[in-house]
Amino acid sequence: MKEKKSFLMIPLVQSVLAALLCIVLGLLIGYLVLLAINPAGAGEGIVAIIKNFWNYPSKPAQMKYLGNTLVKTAPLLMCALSINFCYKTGLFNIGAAGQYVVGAGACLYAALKFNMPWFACILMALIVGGIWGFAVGMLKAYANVNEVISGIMLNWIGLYLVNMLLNGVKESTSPYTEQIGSVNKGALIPSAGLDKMFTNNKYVTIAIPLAIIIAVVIWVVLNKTKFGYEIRATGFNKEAARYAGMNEKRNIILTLVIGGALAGLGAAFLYLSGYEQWSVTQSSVPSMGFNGIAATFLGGLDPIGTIFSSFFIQHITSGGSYLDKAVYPSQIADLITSIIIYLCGFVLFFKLTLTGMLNRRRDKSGKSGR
C-alpha cells in the first residue's frame, strides 16, 4: 500500500512557509530597528509601512495608490525574472541592474530622439538588454570570467553610457530626460481601459498584465520544453549536460541574453508608462535589479511565485514613504528587503530542517506502531 505523503512534505507547501518566515522575521527586525531609533511611534511605523496604499481613508485615493505600486511591480517583476531564469542554469546574474540600465536608455532614446511608437521602444529595450546579457554570457562561456564579476562592471559602464546618451534629450532647466507625455505620446504604453480600475491612474497600462502573462510563460518554457529541461539540466551538472550531448557554451549564452532582455523590458514597462524620468546625473544604479533577486529567492525561484514576492516586495519598499520622516528613515523599508534577501539564503536549510524533522516523526511512529 502506497504511504501517504504529509502535507508539510510537498515541496510547494514548504517552499510557501519558508516564504512567510523571511517576511515575519523581516518584518520583525525591521520593527526592532524602529524601537531602536524611537520606542514611541514604532508600532505605527511598521502598520504604516505592511499598510501602504490602505494608509488613505478613501476607497479611490487606495486603489489610486495600488495602482502606483502595480506599476513598479511590473519592471519589478521582469528583473526578478531575470535573475530566476538565468539562476536555473546555474548563473547569478547580478547585471540584471544594468541589463534594466541599457533598456531605460534605449526606450528613453528611441522614445524622445526619434519619436518611435511604444512597441519599437519595448523592442529596442528587449534588444539592447538582450545585448548587455550576451556580452556577460561570452565571456563566461568562452573566457571563463565570472558572471558576477562581468556583470557588476557592466553596471557600472552601462550606467554613465546611458548618461552620457541621455544627456542629449534631457529637459534644458533640470538633469531630467524630457517626458515623453509631451514629446511624444505615442510612445507611451496604452492603458486599455485599465486606468478607469485604479481612479483614472494614467500610469497604470497593459505591462501590468503583460508581465504576468510573461512569467507564466517562462514556467512553461523552464518546465514543460526541451529547451527548460536543457536550461535546468545544466544547472544542475554542467558536465553531465555536455555528456548527455547538450552544449553548454549555447545554453549559457542564451540564457543571459533572454535574461537581459527581460531585465531591459522591465525598464521599457516603467519608463515607458510616464511615471518616472531618467536623471542623467544618477551616480548609482537604480535598486530595481538588486531589488529582483529579493523577489525571486523569496519567491522560491519559481516564476509563479515570483509574481505574489515582487508585489509584497514593492509593497513593502512603497510603504516605506509613508513613515514619519522627521522620525524616521524612510530607508527602513529598504533595510526589510535586505533583511528578508538575507533570510532568503536560509530557505534552503528551513527545507532540510522540517524534512529531517518530519521524517524522524514518521520513523518513530513506523516503530511505535509494530
Contents of the next structure:
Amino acid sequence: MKEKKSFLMIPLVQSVLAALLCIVLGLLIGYLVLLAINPAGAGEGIVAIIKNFWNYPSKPAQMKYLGNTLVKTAPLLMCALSINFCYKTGLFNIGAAGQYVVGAGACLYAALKFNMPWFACILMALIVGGIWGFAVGMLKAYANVNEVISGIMLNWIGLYLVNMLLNGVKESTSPYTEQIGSVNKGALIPSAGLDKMFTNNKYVTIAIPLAIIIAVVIWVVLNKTKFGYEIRATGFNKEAARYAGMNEKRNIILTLVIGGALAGLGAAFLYLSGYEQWSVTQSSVPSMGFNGIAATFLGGLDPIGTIFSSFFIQHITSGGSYLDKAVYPSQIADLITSIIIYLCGFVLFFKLTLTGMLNRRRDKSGKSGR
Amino acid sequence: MILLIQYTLIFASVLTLVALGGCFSEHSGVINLGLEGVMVMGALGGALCMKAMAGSNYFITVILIILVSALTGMAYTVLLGVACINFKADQTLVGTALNIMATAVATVIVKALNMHENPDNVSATVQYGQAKKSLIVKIGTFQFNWFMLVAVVAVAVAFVVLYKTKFGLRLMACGENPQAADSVGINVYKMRWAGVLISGALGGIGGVVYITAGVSEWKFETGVAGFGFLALAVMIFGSWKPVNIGLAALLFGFFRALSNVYSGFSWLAALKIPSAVYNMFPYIISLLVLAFTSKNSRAPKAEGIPYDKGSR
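Provide the structure of the form predicted in complex with the partner chain, given the form predicted alone shown above.
Below is the entire complex, every chain and molecule, led by the chain shown above.
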C-alpha cells in the first residue's frame, strides 16, 4: 500500500497519467463528434484515425506508411522542442509556426535557386529561423512586447515573405515549388539506407534519427548544464534569477534564437526530404508549429516525453486522412489535437489535486496508525 | 478614395469591437488570447444565421445576426472561463487551444452541414450574399454598414460602463488588485466571468463583421488571419482605454484596408509593389507600434494571474 502511494507521487508517473487522460478524453470527444455527424460509421471512423498506417493489411505497406508518419514527426518534434525550450524560460513561443515557415522558405530557396548541397540548406533554415526567433527575443527583452502577439505578427509576415520569395522558384504550371529531386538532387537529405527499412520509402532520411538525437541533446542542455539551469531559473522566477546575477535579457534572446533555429531546422527536415512542396498561394500559416504546442504539453514539457507525444500527434493527424471523406471531414483529427491542447491546460490542476489527495490520505492513515 | 474610407471604417469597426472585448477581459484580470478563435466562432454563428435568414425582414435580420454571433462567441468563451477562472489553467495555453480549436470546429461543422445538404459539396464555405445586403445602406457610392454604428456605440457604452458604473469600477479593481477587491466584498470570480463573457460577445460580433467586410461567402478553413491578435495590439496601443482603442483601430484599419483597395489608386498600382507587401502592412505596423509603446504601457496589474482566494 505504501509503495503504491509513493508510485503515484512520482512526477513522471503523474505526467504520463495526465497525458493518457488527455488522449483518452480527446479521442472520446472526437468519437462523439463523429457520432453526431453520422452514427453509422462513427466507430469505424475513430478506429481508422487511431490505426493510421495499420489500416493497410500488408506488412510492407504498413512500414511504408509508418515511414510517412515518421517523416512528418521529425519536423513536428523540432517545433515541439522549440516551444518546450522557450517555455522553460517562461516564454510561450507561438512564433515557432512562423520560424518554421521562414525555415522552409530559406532551405527551399537555397536548394532551388542556388543549388546548395543539403547540409548548407539545413544551415540556411537554421540561421533564418534563428533570426526570426531573435526578433521576438529582442522585442521581448528590450521593448517588453508580449511574445505571443509579436510571434503571431511575425508568423504572418513570414508567410507572405516566403510566398513572395518562393514565387521565383515555383513550377510554371502549378502554385507549388519545383521538385527538389528533379532540380537539385544534392539538396535532398541522404537516407543512409534507412529507406530500405521502410519498404523503400525514399522520404525516410537521417532527419528522423537526427531529430531524436537533438531531443536528447536539448534534454541534456536543460538539465545538465549551467545555461540550462539559468534558463529554468529565469522561468521559475525572473526577478530572483536577475538578483542571482543571471543576465535575464541575454537568456531570453538566446532561448528564442535557439527556439527559432530548432523550428527552422524542423522545416528543413520536412522540405529537404522532398516529401512536400511549398504552395506559394497558401493563405494560412502551416499547422505544424501549432501542433507542436500540443506535442510539447502532451509530452509533459519534457524533451524525451515530447518524442513520444510528437509521434502520437502526427499519428492521429495522418490518421485523419483515412476517414471516409464522403461522410466525415478529415479536420476531425485537428479537432482532437486541439481538444488535447485544451485539456493540457487542466494538467497542473490535475497534478495538484492528485498530490493533495494522496497527501491527505497519507496524513489520515499516518494518524490512524499512530 | 471612398472605397478606402469605407474599408478603413469597416475594418476599424472589427478591430474596435474585438479590442474592446479584450479590454473588458483584461480589466477583469484574464488575458483572452483566444479572441481569434472567438471571432471564428462568432463568424460561424453569424454566417449560419445569415444563410438561414436570407430574404426575411431587414431590421430583424440585422438584430438577429448580432445576437446570434454574440451568443456563439459568449458560449465559446465559457471554455476559457472554466479553464482559467475555475481551474486556474495557464491562460496563454488555453487561449491558444481555443484559437486552434475554433478553426477545426467551424470547419467540421460547416463541412458536415454542407455534406448533409448536398453529398457532393465537401467545401467548408458558407454563402450569405443575400442577407448581407440587409447590413448595408448605400449613400451615393459609399456603402454604410450598420456595424460601423454598432462599433461607435460600443465604444461609448464601454466608456460609460467602465468608468461611470459601479460594475465597471469593480471589474477593473479585479484586474488591478483582486485581493483588495475581495476584501471589500467583491466576488472576484464572478467579475472575471463577466469580463470574459463580455469579451466573448464583442469578439463574436467582431468575427461576423470581419467576414462580411468584403466578401459574400466565407471559407472557414482560413480562420480570420490573425485579426484577433491585431485587435490585441490595438488594445495595447490604445492603452486599455475605450476611446483610445477606437482611434488606434482607425489607424490599423487603414493599413488593412490598403491591401484591399490599393489597386484602385493609379499611382499606387504604378509602383508595382506585390500584393503580399500590402498584406504584410498591418502586421508590420503593429510590431512597430508595439515596440514603441509596450515599454511604458500600463497593463492591468493582475492580468494573467489566476485568482486564488487562499493565496496572499
